[in-house]
Amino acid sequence: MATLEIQVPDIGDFDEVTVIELLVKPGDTVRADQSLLTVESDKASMEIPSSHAGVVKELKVALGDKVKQGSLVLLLEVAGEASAPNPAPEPVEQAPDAAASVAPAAAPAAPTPVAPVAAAAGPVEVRVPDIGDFKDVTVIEVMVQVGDSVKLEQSLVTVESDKASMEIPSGAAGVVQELKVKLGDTVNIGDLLLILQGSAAVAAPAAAVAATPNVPADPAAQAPAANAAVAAPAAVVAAPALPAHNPTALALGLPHASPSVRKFARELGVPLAEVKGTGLKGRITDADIESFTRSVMSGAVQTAAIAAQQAAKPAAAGGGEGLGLIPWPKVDFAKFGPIERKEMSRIKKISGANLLRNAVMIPAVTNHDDADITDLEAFRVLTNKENEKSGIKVTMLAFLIKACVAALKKFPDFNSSLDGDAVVYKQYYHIGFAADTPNGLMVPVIKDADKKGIFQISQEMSELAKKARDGKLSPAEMSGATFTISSLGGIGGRYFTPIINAPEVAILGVCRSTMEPVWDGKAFQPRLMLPLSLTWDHRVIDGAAAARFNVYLAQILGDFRRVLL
């Protein structure tokens, strides 16, 4: 085997165009004519083809090079051949053949010449210039409509092959008078593509000159794209049936879109092998771009795609697989000692789930703080002592029930939640608190939490908590919280990240209060600190916002007189 060098081949007039894909790897067997790589200019993205057929010893560009015609792109260990670089004055020896068959295919087809320098006062026909040796191109994207106004070398449409796509700029400038192309048309050097009502002076390129037929042909106008054309034969060659890369990897497919479509892609960070593009044969579109950020930043895809993949393995939920992640490790746990083999129940199955899903899907930060309950908790030990008879406690909780809708009301963020690409704020505020039971993990819901009282919503906590221990709490009284409480006062612990019950975009989560030492300004008093630990979405909320809720709410508790401001 020896090894051959690969290199650029004469792509026209483009220099230090941009490698934005690998279509092989070493080691990949390759063709004649099979596609290595595709590189893209701010006009044009296209696939450059392999000069011989071998194996990939050496890739030597990687993603975001800048390459330009003559540079090493790979090295193929060829069966039978000298060890060579790739023999650049190929092209140049069939150069003479190639542009007497693109000048004649021109020739019908551009029967009213656009002159170098016109003063342009009335209509001007825009045509199809030389685009190398491309024939019958589809129209994939129209980029301008009757009415509007254009500069010379703006973007009219995108024209595609099977190797490459490409924009079409205007060879003047005017206002669109009418378009003579639409989407799915193909077109072909000198097809006539609208008419301008012209403003300005026309500039046509010498390409285009060399495609009008009432124009000489320079010899040396002709010689680029002609070397374009016998650089690039794939063009006009089937594509390959099996191509090097594996169709199934994302990463490796070229997805449609035109290059300014790319580029918006990348300016927004949206992997473009996910997005279904709505356009001509699949194309990607801006508005598709803008569609699938929404969709994004609302959940909305991703929930989709986990929905998709639980319904299709129920058994393999937390498998991690459809994440992208590798499989979970399976582990005969009966080889290493006695083993006790129980099912989950089924609310734990449930939460389980969402909780997955909302770990994964929400973008949650977590703030910790403390508030200085010592007079809060006097004040709660007097009031069940004063009540008694009642039967009724009251519970730190209930307390910080009330004061977290203080909070929400003065910070709506909190109490909202994402609607596609919009935020509801809703105007009533419904408390769900977390619950322990035998079963797992329960959220009954305190309904409009603003308008009941203290003693109110401590009975009511009472009665849904036995409700959910008895296994016979309603949907309905698990349902329509704004804003959950996970409190973990009777068990222990500093602090934690609780997850945000979706749609939520907030929740609270408290440990057990400790007496600490806290400096008065004169001296360290004995003061009784509640830990507070807000987890929040922050594709609604921002860190500032979130530090100024934990201040507020610490305030409230600290002083609860607070709540009637």
Ligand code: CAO
The other form holds:
Amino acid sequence: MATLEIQVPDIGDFDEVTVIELLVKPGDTVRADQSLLTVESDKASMEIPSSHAGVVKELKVALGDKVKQGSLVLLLEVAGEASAPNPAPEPVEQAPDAAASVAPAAAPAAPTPVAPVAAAAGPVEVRVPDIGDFKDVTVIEVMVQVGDSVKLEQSLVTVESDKASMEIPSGAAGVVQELKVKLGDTVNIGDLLLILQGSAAVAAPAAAVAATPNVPADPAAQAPAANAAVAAPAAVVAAPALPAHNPTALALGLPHASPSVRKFARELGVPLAEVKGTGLKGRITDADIESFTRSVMSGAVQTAAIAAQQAAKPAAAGGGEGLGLIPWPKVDFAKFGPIERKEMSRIKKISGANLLRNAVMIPAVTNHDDADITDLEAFRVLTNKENEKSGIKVTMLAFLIKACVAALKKFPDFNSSLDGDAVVYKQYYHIGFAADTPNGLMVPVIKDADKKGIFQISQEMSELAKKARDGKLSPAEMSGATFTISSLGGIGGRYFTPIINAPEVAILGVCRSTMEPVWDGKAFQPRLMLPLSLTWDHRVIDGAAAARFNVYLAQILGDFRRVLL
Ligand code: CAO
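Can you give me the structure for the form predicted in complex with this ligand, which would complement the form predicted alone we have just seen?
What follows is the whole complex; the chain from before opens it.
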């Protein structure tokens, strides 16, 4: 065994960076290249990977510490004789328990600062500067749009590799004439980001001419941009300069989170902008993403928008002023008789805020209809009898999920979400179902329900419902629904008006089926009728489409062979 000193590697031009996240603790086994901690400057965050596999013996930094190249990060115990894989400044000690200095694998290079050197008029091409060793970084945020006035050094886009994210500020001032990148694009050094109608200082493309990452550009190399052309677009490299920390910009722009947290959030479909960070300086941590996702529950809750929750708070808490309403009545209930006061559960508080937001913000309409499920119920009962030994009980809800998928395919508007002025049509069919649990409502999700059969859906549903009741649903199991069904069929009732699970645009409520006399043109026949209540977002869906959706759904439930048509 040898003990290695893991130090902060060359992190480019950053003088000092703050430790904002510790990703390991003493006793943890780490792989070579595994991220150990996240450091952050005012414009970039990066993860510092381990150069070796081993066991963390001692952490030498704490949250909030300032570190720079060469700072000792931790002591790592490595098996046998350690050797540094990447250029290491110090040879590794081989003596047992001797501490050795090892530089971790190359860390992300810092964008190189450049200075504004000249005024420009006319179109100015703003390009990706030298961003160090990164290739094919992804644009994860575009902070400006056409027509925006951009100041020199104002952040334009955020790019992200698997280990770092950084904002790319503008090397020129002006008005955005044309955007050349969009979310999800991959870019490299020199790629065109946007064209500005230049009006002020232009930064020289110093970063672009820096010979190697992490090496400050030669000031002489800044000269060409001083002559930024007037007629032809001037080639300007976005200057990754590092102005002083600007909390306002942060608040308005990129949520504060490390690349791995962003990736985690993306995997779960969590909108980072809606997550409240509890880390240093309000930074969003993995735990925040997890607790956010855990709070996604109830028949009317999918995502928690903190901002909306805040806005909704006055009303929820007894105000109403936020909505311009008269205050909630304050009554001394004890005056009228004995009372008991109980705090609402955390889940109820969170889901309440979400329900309120969804109820207030969505112009929702509910259509009611009935489906004749006489034959389907007979088939279900027979199927269960025939498959008694399998241990899988086929439920009406499984058929409903399958029938809804067919209806969603026929009416794609119902499987969409609103995103600003655009409608996002999802080509996958993840169906959430409201589950009543002792802790409150949860909405587990059957993923890819279109690709699953009734048995599989029934089995998954019963497993997920059990997990929900036991409080063991993982965030991933509650994420990504495209449509939700809330079934009160096992309980009773006729119709109700479910609240849409934003950002979905529709939800189906189902109540208990009852035997009813149905006129067949000659006589009343006893038929098993299932009450359906479809709530839909009128911004995306029209009443006629909703009526058609219900009619089609009822037709399928009436004769499941229609699914094949
Ligand atoms: N009509 C008549 N009977 C129905 C029915 C319907 N629409 N749906 C279910 N049933 C019957 C079942 O067949 C079962 O009967 P048996 O025990 O005789 O077989 C019984 O009711 C209980 O069913 P279930 O509720 O256990 O199973 P399910 O698949 O219908 O539902 C689940 C599962 C998790 C959705 C349900 O347990 C649940 O939690 N429902 C509540 C959802 C809710 O609260 N929604 C409101 C949200 S808005 O506040």
